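This document opens with one chain alone, in structure tokens, the form predicted alone.
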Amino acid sequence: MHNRMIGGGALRLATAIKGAKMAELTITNLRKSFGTFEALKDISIAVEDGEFICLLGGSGCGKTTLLRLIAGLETHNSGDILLGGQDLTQIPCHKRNIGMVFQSLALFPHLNVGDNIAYGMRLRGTPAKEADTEVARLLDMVGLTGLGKRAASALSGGQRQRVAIARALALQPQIFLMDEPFSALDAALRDQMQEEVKRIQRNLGVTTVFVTHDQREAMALADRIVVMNGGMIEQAGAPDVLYSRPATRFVATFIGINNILERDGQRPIAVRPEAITLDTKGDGLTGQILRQRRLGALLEREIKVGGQTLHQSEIAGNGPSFEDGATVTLSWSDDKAWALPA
């Protein structure tokens, strides 16, 4: 196995977060191309010991490509891979000490429960005795106890996940990658296996790096997320920061509804619906509500202001009421907005 020392600009972005904490995962100048089409490009960060990121974006965005470079299902171009400190270049997919859970789960259809989350454990060599102890804990700990002699063909959605989650989990991974496992799963389960998974990841401490297009999910889940775009890394930060203050107008527009204000040549202006307030009267923006409706306890309004349509939304019965068409004016406090590049 070919070992080299961890190159200087690596180790400074190892130690670079959370003080001198040393990350996990460092990912330094990495490039991945397919032919011509340039996937990834110059791709760095740092993941910290313990850390549970979602890389976030849209189809084609390099999320997978990354997290498949990690696992060592494809090889890069150039740049640096370090696991705690190890160079994963030469370290083929089978020798790294990563736990992966696949969109497709991959589970075994001719195995039980048992058996499958037992499987990497016999690959091993570990102990028949050991393996079953360690399977009982882990089903136990998915919260599927007393399963393990049951048909990985019999267990519903729900639970065909938690047991991909154990069996990727069965090895003690030193990191534990997860590619959209949940986009299949109806919006109710999808919410509890999100809860189930974060309070799993909380309890074992275990590096995570979770792929998905959906924003919400990110927010939910992670403790930073890393926004990619056309090949590259457009914002990392925790979900507060990203909704809160986006560095560019991909972030602003692609985390949630913002207004993009125009002016004139200088820096758009960036504002959350629910930041915007509404009179009658008043100096400043003004504009002709085009469209009201009551979602739940919401309340969401287009209105018109000059060639743009804007949207403002607030707790319903919090503001004063007005009737489609009327004129409004629009104000927020100087905190709730701010400048984007041009």
The other form holds:
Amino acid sequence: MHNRMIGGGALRLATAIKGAKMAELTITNLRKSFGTFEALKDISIAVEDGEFICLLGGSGCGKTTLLRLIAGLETHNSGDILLGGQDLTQIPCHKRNIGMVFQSLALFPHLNVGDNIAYGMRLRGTPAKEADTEVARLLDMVGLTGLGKRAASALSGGQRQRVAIARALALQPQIFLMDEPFSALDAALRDQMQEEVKRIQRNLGVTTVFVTHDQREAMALADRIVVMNGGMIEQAGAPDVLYSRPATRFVATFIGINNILERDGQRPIAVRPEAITLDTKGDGLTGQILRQRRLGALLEREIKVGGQTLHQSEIAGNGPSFEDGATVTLSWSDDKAWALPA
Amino acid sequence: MIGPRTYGPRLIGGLAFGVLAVFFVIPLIFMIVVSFYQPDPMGFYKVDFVWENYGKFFSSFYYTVSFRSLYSAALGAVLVVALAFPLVLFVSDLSRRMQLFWIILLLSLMCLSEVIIGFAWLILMSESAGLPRLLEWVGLWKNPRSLSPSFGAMMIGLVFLGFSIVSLILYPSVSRRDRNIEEAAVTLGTPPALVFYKILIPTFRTSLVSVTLTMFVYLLGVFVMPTMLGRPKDWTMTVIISDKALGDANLPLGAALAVVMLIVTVLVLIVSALLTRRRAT
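Other form of same protein, the form predicted in complex with the partner chain, not the form predicted alone:
Whole complex next, starting from this chain.
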């Protein structure tokens, strides 16, 4: 099933063909201002049941505000948020059935691990026995078997992440929200947590909205990435669609490294570094190699073409080698050149 | 190796220790010694060793008064913290400018002397000028009487005295708290009105207990408020002690009462510390 690659429109078509499930979370014309600052300008997006969505963008792009509006931690100015057909904007945060993991994790410092996870269940009057069994099951799920009696402060960063995830999922939320939960972890641990979150999400099939500024993280996790900029959605689509067919110049340069080539009287094109091959002869653009660096398997080059510095990369040893300063001809196949809006 | 050994900090520490020894420990020892002397109406005391002064403590009047001071100090401390903690929470959520306004207000309250505050309340609660007159004017009180001296008036004085201190002690940790913890509680189904009881009080329990104990000890030693705003039967041990020691020139009895008070205070502190530690684990 890879027809999701085709993008938003095709995705809706695919779901229509499947015919079974409605969009679980539907946001229409959502606006939010803080004073004179417009944090969200007319956001509309539909998230499918069980889908994993990443809101991706730089700081101040509105991604966290959007998440907090879904959670009910902020009030919107106008627009609609529907979850499972229910108008969420009329329901206060504590009555929405959501699970949220915060950037700071926000574990309750006065409760131990088990009590943190059981908090919501206790509040709802779940019998103690039942809650205990559920806590044990959740601890198993996040790989913290037997640590229920520990103080939250006695755990490592990664373990605390897991507690926060287990706590958010304890009430079997309709929607799972995560606000840059892994930004404080080191790279290796972050990779590991990403894999685990993905596994848990797949097993539970819970609709998930994950906020991140890290495009690698978004690529690794998301069924669909929503790229945001200045309070608006630039593009929403599967990771490989965003990578190979960016809808805007912003997306083209925000996701990965890209070369934008302006053309007289025509739309500019975007060519990825790995799509470019170099030669000493032939026709096409010529340039001079400024720098080359070998990063393990990858060889990266910067090439000066006219007034512009272009990036080229290849698996080391797959192409001819050049000296620094050498003049080279750049070429790519037409299907790798993506025309951007002017 | 952290670095070359310096003697500066040790010297300062040693000096502080010396000052403490001279001005606290020595008078304390002197007080304990005097508490066993014979009172002498003509000249403060006669050197002796008698238990008589301690015996007097257990005669009902002093006994009652000592428990009354424990009671008023404890009640005052609890009231101060119960009022100051919500206020600090409220202030910490205001804009920076408004927070600064409140901090300066609290700091300036702290600059006022106990005597001035006492007088201010005395006037406010007096029959001729204060709150009673206002209530009469509004029509809520037919025949207004002065509200002081009374236990309530003394309590108001004590709370007022401790309020800014407690607020300023709590402010730094409250304003730096992780607000996401409260939000997390709401996302897990806590009604916003219950976040204070279910999350904020338990989170700050340790600081609340320690600041209450600090206030308790502080209010035990307050002298001016009880004499100005309290009736003689509301007088705290501090007032009785100075009354005995200076008014009746009975230094040995004053010393004995002070020693008893010290022991009781230390016991109360130890018990509360043990209780909180047990609950923390």
